[in-house]
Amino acid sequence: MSSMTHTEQLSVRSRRQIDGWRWTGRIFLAILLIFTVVPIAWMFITSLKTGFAAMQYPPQWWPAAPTLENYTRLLDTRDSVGQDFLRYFFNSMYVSVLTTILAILVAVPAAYAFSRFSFPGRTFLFFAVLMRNMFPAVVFLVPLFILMRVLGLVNTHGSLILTYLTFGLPLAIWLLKGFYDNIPIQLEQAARIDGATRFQAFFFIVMPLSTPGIIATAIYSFIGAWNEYIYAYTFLTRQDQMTLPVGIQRFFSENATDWPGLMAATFMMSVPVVVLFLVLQKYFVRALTEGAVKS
């Protein structure tokens, strides 16, 4: 049997290198997955424990007597803990949904204008919008608090909605502009030739094609508002106005911490985000792939 040629040897060596890199990538992803899943699994397991079992040392991976009492308390409207949790939950939902809707209503026409129209200072204005995200959120904490106090919005959900819009709009405009740039302008021109107005061409041609980008933008806006803590903690002091990230602090006290209750509340807080992402993940993936590269 004749020996392999030099070309065949190089081909075999290349395949082995590729396989080696693939296995390295798989091992890295497995480690990353474990690093991500283990804390979530431990949070859920702790939520099934009693207060005494949660403080045991060495800790048990699975409780001897798992219980759903921590979850039933959170959903029991007759219990003060349940009443507060549900109030915080609906406050967060109200703020997050309204922030998302307003972000879409503002970002869609703004991104379309940046993509389709030429006007003086267009490039400067676009990068000025993005410049907002160059600074950490805490830098704007004191100025925004003073502004909200002057406007009389402290201790109202309106202060959070306006603040979250200032954070979410730059990213929303940038993401949607990438989608509009990838939609051929000839489609709108053809609709205009057929008698459609610019608004009709935008509404019936551009909007359906940019649905993945709009949904991805909505996901970003919702998650950002749902998980935000610093501004909610600063702007809101009334119990009936607090959102979930701030409200679940009630499980901490000077003498003890209700770890099972806190873990149950945190797990319940993550459910809307997980459900939203699972339902809309195909649009989210399309947004990352279609809007990432300009054709």
Second form
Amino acid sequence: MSSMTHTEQLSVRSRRQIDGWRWTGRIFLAILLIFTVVPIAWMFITSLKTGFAAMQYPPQWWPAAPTLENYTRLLDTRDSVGQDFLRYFFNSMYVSVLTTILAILVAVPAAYAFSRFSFPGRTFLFFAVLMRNMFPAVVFLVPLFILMRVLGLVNTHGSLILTYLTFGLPLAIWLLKGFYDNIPIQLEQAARIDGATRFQAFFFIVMPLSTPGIIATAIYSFIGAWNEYIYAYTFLTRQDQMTLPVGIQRFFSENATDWPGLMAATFMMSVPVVVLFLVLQKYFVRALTEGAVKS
Amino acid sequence: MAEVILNQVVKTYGSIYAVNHVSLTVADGEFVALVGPSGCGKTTTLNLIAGLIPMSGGDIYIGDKLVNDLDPKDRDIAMVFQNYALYPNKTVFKNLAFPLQMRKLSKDVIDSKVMAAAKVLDITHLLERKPRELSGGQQQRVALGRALVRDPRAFLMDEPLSNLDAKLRVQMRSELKRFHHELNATVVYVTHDQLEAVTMSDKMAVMDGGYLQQYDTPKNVFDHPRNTFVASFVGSPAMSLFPLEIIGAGTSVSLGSPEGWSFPLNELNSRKANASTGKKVILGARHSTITVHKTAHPGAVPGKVYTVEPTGDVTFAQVFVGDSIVVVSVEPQVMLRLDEPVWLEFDQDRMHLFDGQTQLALNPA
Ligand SMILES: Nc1ncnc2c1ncn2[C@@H]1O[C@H](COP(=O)(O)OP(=O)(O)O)[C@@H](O)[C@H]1O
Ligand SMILES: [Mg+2]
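Can you switch from the form predicted on its own and show the form predicted in complex with its partner chain instead?
Full complex below, order starting with the chain above.
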């Protein structure tokens, strides 16, 4: 130590501090990981068991005879359970994809307009859009149900899509507006001078720069719609229309719940979300950290 | 190339006049600098010419075509922006190609035009890079290239050099002049730097508060500023201005100060003073037209040295005359001490007189 200069000592100390923080961070992340991974792992393990093995006590940490039977049954179109599951899956997919597409179609122009144009009532409207997010979703359950009944939309997927849009759009518009605010207006001006129409300038120059935001919006809308339970449970009563979160309930029966079947269905339900996230996560992270592409 | 004509152009934002009844003609092939302090309406004027924002009033012609209602894309102009506005997700090549693609030229034509422009600007080796991988100077060249790649009827440039470092700025200044000369281009060039305007332009349009204050050659603007704003804005160090009182009348008028001294005007300046609306005039003098005496001198006014700035070639000094500061220059071998009393003699042939009320230059009555 004695041969070290003052600055070297300092840098050693600060490096130790940084290491210390890094370890605190790692431990924290590890705890978080356990919280999220253990239930998923248990769900997966249970889905590989037979009904009998699932009920054993003490539990089998790994099934003595793992089986894919629960999955094949869910995907079997000749089996009534499989028919139902695939129907729910298809319904969920239909509602979520349509919600996502509509959310983007509405949020992109809305966010752009809020960002670029000044019109009477702009501030109020933007505030009104965001105000939706100040209330918990259930607050709107009864009013929206009455509204849907008046509109004749009860027992249609349209009621869910409209509802999910009202819940997803505020954040989507707000997120995308942040992107457009950060894209210098001169880029569009340059494009218009270079021979583009207003729309072309938006489409060729501005929109590609907001791709991370659009993808984040898509993921957010999709997951919101895919996982939603209360509204799907309230607005739809016909069994053939049910979405996955509601449909999966049918695995709970009065006599004996089919735990492995339920777990297999739940696992299958999380597959689209996980895949979507894995494929697009780099955009999602960029959207949340960058806000926009700096010029 | 074509001429650009602004006729009584107005742009208001609410009750603010960003551009206030501006009329000016940029002749075909002329380099015109729009110059003025920040917020005076230069960018707004340029955007109006480009058609990027709607006008509140007036007419704009490009060539002999009235363009009031034309979209930017139909005005056939090119623009270089202060922040360059390069498309960040496109390569340099695609940046240059974009205006040509929008005009639906064939791929071969686009390729050859882009290569030609890139060669002129010496950016051929950068064509595959993205804008963020370029230095400021290189980005500037690409921005210029995107304007040069087609032959527009006029170039509009909004402070294109202000983001460059001082050395590069001076170099690009000469290069831009060279381009203008070779292309015989009509250029409207916005800058807040009066030196850039003076050195580069055929004509300069000095703006302040949305108004066009003066539109003339740099030499005429320098020699005959129309009002006190132009007088103090153009030239560095700025022209010194200070208010004085008219004493006497006819062909032998003197100017007096509140401190009690006065000096006689020659005949021409007397006649100018007579044209004043009131008793107050503002005297304007550039440092190069003021002689500094170390002892009392007939016709010279007393002052006190406030600061001294030797620059090597010439020494500048600020001198308090009454309450006003006057900038003077002396040969480097002349030693001036702080607080030293000096007497300033104004060159009557090169001094300026402005009306104390209207601030306008006085013409002989
Ligand atoms: N979009 C706008 N809304 C309101 N005021 C504006 C807008 N654009 C410019 N202005 C005002 O117009 C005046 C001129 O602006 P600008 O042309 O950008 O000045 P310059 O380019 O000379 O610095 C300024 O006072 C500015 O605040
Ligand atoms: Mg400006």
